[in-house]
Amino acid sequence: MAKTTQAAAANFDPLARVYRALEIVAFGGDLERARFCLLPRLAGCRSILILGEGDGRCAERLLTVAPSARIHCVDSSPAMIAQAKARVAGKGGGERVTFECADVLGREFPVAGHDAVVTLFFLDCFEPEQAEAVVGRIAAALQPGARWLFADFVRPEKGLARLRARLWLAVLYAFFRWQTGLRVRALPPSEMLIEKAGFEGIAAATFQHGLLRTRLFVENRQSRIEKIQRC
């Protein structure tokens, strides 16, 4: 479940000290492993926009898989933003990231300002409207050719893997919604708002019997012209 965001009028502080090892309770490291698996791929960035960066693994973590690259962090819970800030500083990340407490809902982004964008479990926390939208805007932010990191809870098919699924997702929502205020009740179409934003899969991975996904797209800069010539 995404950590921040307030386009769904939640407040995620309360959990900032606590949510680590709520996600190790609840998936062991499975959640860590979906976040940084395909990680490295990132290896040559410049200029990374991570969107709901939570308490900062991400971020710190991009210090050392990319050296080059600038890391910019967009998270609506400034108690997430004072963790991030923390674990990055001490890993001498001062001057290679910066932190941004804004709801991505409200925010736009200079266009083709970044070669890479990371959201890692950030738009289950979205209305498919609202889900569109940012999906939109990230588009808009990334260069020819960039490429977007995304992890996050899906619904296998079919047979007991999507029953499973459905479980987890009910209970996760329902905690979420009785501890931050979340409203969204069921995940967005993200990887399909993706693909229909110009972007293409080049790998992934699943976890937790297919409920957690990752998966890395590059930009198809001629895909995007064909969808925006079609409208």
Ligand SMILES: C[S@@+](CC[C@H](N)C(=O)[O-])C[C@H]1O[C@@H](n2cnc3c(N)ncnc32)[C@H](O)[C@@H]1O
Given for the second form:
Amino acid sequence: MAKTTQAAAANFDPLARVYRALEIVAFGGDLERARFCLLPRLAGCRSILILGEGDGRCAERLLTVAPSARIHCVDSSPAMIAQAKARVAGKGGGERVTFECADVLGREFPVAGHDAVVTLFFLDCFEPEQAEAVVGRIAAALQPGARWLFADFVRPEKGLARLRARLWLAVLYAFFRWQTGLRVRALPPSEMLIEKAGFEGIAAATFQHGLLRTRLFVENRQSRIEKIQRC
Ligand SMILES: C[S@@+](CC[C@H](N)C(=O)[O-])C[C@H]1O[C@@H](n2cnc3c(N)ncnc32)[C@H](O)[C@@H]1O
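Show the form predicted together with this ligand, please, because up to now only the form predicted alone has appeared in this conversation.
Next comes the full complex, and the chain you just saw is listed first.
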């Protein structure tokens, strides 16, 4: 059983068909750029877990980018999963991509099951303690040296960019609350949680004046332990 309890996950079904169009209206192609600019760094992976996959664009892209990978997608929205299945069908996806409709907060992950995990605009759906539980549980289950591809909204450090981000985040969280019932109102410290779980950032890119950031992390617990022991 999962250690974290909560009300049912937000229901993204109403957005499944329009999600892509909405993001283009709001941010042009920048969400797509943030999602995929570091994706080629997963090329050699063989077992990739996508959490909160959404409408299947990442799984579809990974079929080409990581030709040897099996891809497992978890999402709590049946309508998103239906979109994703339709998207990858006929592109070799039937063989290599599997789907699971589940709330990640209620899901255990098999230890050493995957050599990469992808969380794109997903961890922002959680309160800080929920995000910490999800990150910790996944981190513990990944293979040594595993990769973590992250993309999400972030708050820039200062200035007009920070003010702009504050306004956008207020609008976005209000919108998702209205459409999906999402109760979260602020970003969790996702990148810090991933680092705390033993991962080291090795590449990053930002878009939209710092509002969108993608980072590639590599599991590095052993070197952290060695550093602590040397101190
Ligand atoms: C903001 S969308 C992002 C979708 C996609 N990753 C992208 O880059 O656009 C969040 C996705 O996470 C899923 N989701 C939200 N909370 C979840 C949970 N607790 N367990 C599993 N999936 C969840 C939603 O159904 C939705 O498809």
